[in-house]
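Only one chain comes next, encoded as structure tokens, the form predicted on its own.
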Amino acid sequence: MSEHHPSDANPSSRLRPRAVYSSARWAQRRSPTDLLPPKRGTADRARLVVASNRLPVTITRGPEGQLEAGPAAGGLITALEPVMRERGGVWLGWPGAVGECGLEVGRAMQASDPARPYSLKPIDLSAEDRDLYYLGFANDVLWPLLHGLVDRCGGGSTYLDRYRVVNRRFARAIAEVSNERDFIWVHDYHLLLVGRELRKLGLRNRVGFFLHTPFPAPDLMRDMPWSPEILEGLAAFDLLGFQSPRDQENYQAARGEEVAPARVFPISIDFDEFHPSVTQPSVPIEADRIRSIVGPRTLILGVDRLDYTKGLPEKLRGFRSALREHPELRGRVVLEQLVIPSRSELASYRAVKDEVENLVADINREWARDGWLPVRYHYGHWSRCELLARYQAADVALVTPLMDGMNLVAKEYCVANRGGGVLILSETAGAAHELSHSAILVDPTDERAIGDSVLRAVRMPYTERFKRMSGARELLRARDVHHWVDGFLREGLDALRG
């Protein structure tokens, strides 16, 4: 089974290496966890109780059949990590592997990393709940009904059944970690009837929901025979936090009626930790090897994780449309599509890899001569230089999600080139929000679209280029993932005050 998470919008997560603070910068921060108020008789601050899908590491059998602890990947675990680190706190989630929670998994991840800051607590799942849980409702029912694709959805009670039964056994485990003074802050589409099951329990802590995915339009949302459970599992949070305005709206109006508080908090990266490593003196060599290859040719990027909401036929038929209806372009650009592997164990996403590959290999039949090559495809992982060195090489960053809550290669493309770069992002991502005022925004179903926002980019002025990146980067320093955290924990203590 794949180590991605379903949500992850961020691959150069994959080999991320720990956050490193300044005490000046956190001299000018006020700490989030600074606002819970402190346990009662002691001096300490109230603790930060983090549930997710996933762990932030993630537990293998290694060669001799000893468990192994290491890295895991995902959107999520990239903001949530450093936040962690920083603050401390209880993280509890699946570990990843199938029936490996005892003692020997606590050994695993504490010698993975003995001086955490905080503590794991993992979850067990079993190959059934695996298989009807985790692949069945949250990935074949929740998944593709959140980014509007409901003819993807699957079915059956049993997913749900097991769907509740593991949403209860996590709210048991955060009821066993938890005093009455921490804040609970659930994630994503996996744990949405958390909150009720907690109720349940007679837990009165605060509890914030942060939704990582897109929420539907309402009436795909009241379409689904178990709709109002999960509608009135949401309404037993305090606060709920979506990527956009968009969701936010799709969620209220859903509800139809008073619902518990709902924001917007958009995710971001963390600036100053993404920011300084992109003049690490071996990302410009490398950008300047991928440079030489591709020549004086405009490079397009494109780096996705392997999945039906990311568009890729789309991209690529649009690029196909670029060099079709704009014959100005032929031989002069290049488009790089890297494609990270992601649950290859599911027929749906090998036919998606078919049907790219297939048109990658039409592309170049079609257009390649002498010396040219359009399309550049390459599927499996890369390290974190290498994917900063695509970043600031690549002219044109190609980003078209059919939907995405947040997408976070947008907001690293944007950090890391530090010249005069484009980026082309698809209307329907949470990113195009924030970033509506410099990137050029496109309709990722509209294949002539996608090819007239590739011309355009390509004549855009560097002085426009330039100031465009300028305004991204200053924005995404300002709202940088602390941000995200700090608007959430104030705005969550500010509604249960009333």
Ligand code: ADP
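Please read all numbers here as calculations on a predicted model, not as lab measurements. Residue numbers count along the first chain shown, from 1. In this text, rigid core is short for the largest set of C-alphas that superpose within 1.5 Å between two forms. Compared with the form predicted in complex with ligand ADP:
After superposition on the rigid core, the Cα of Asp113 moves by 2 Å or more between the two forms. Taking 2 Å as the criterion, Glu427 does not count as shifted between the two forms: its C-alpha moves by less than this amount when the rigid core is aligned. After superposing the rigid core, the C-alpha of Thr60 moves by 2 Å or more between the two forms.
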Second form
Amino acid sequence: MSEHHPSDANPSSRLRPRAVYSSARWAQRRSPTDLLPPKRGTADRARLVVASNRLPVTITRGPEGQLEAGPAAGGLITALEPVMRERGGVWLGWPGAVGECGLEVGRAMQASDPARPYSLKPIDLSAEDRDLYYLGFANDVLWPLLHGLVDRCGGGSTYLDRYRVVNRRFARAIAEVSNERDFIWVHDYHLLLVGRELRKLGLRNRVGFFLHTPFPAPDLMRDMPWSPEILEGLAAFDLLGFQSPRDQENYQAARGEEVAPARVFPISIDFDEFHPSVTQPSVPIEADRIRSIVGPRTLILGVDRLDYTKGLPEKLRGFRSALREHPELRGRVVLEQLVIPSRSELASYRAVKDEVENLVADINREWARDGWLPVRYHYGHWSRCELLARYQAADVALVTPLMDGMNLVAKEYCVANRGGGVLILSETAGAAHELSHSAILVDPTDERAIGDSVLRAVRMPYTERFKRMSGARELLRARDVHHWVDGFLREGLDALRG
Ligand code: ADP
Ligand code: F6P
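Now that you have shown the form predicted on its own, what about the form predicted in complex with ligand ADP?
Now the full complex is given, and it begins with the chain already shown.
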């Protein structure tokens, strides 16, 4: 599928010499009314042009070779999809299959939702691009580094070369689809050099960047031989958004001479999509069915992408510690854990799967009895209805990533639960900044502490649980994903003008 605009007839006519804007120059060339891309149905002043590695639609080949479109999973998609539905615009990204970007892909994406109120612009990745840019530099180097897990960083000089090439390709595609007044918003660690490439192409649009992951301690970043290039690349954006004060401070401490304004905008969810009062009638029916299976036992829920940053083995060892140390929990608690397949081409991800499955088997072997299975493990995907039903039904959510930019599962549970649930949350998840008064915070590396937190959650009186959850829900109602996007587009850009 391709995007055409009258002014794109000759994109090169819009190219100007590279210009780096200071806040003052920014202020001169913008009037306040120019600043916000429209919500749908308002005058077409400027559009939102979003670029992320992944599109909300994933294309695969079916058994008969036909193209099939399905939803992509992950926090970035959960957050951005409702924003694009509300505002319209163009979303550029990779549909997840290699070498599949022709008209057929456009048609398959279109057919998956003919009424989609925004355009999708697929970016093609070859098998080599996937291996070197996506699996290589993005996920074998940047991902572990950004999460502070440097021992897991792989390497290879070809990784970085290909990362530059693909970032340039994204920049060219953005230049092709955008008009002069559009606001360009680039997302996440796959595309750190896109701002620089856009400036090289001479684009003068406002260009923002949001990092969905954490930003690591400055010494970890500076130790990388390529960090000057990455930091300089970030400085080419007009505004950088981070998930939490920790990430913003780390960036500010690591940055080189060239800087871009950095602000904190905690990402969130579409409150109305998750609140029990607005979900389909099938959701509470499914929730009741789940409750009837669990009976009087306490249902503890875990929902995590299969990723070593999510602390899955540590969580399972923490649950085992709960059973070992606190006899009153035996036979009384069930951990239902969904593990969502992710990046399985990487050996480090496959190794986590093996470790998790061995631990589940060990725990169930050690403790199961009389019709009680302590861990109910699922590897795969739940439908939205199945997920919401679990959020509604679960007494406790156990969310213990070793390090996480935000963790939307934590926020989704607070909004979607029927009222008296308890959130146990890792103190190193970005969400802990906002939910510290509502959740039981734990050190995700401390098995004993995780086990004790389970006991605390089970024993917590209803009034306290209700008070904590109400507080979380009110906060998340006020600070939902639309607040996040408004904050980035308005407050952030206003600050630049000031
Ligand atoms: P991450 O972005 O690292 O995966 P988050 O917790 O921030 O972690 O986000 C995970 C997101 O994936 C949540 O919004 C969750 O609802 C969503 N999700 C979970 N299961 C599915 C599924 N089967 N399909 C699509 N999205 C899913
Ligand atoms: O920020 C990390 C992130 O982009 C998430 O938003 C998303 O859930 C996840 O990674 C998806 O990973 P991938 O696109 O590699 O499947």
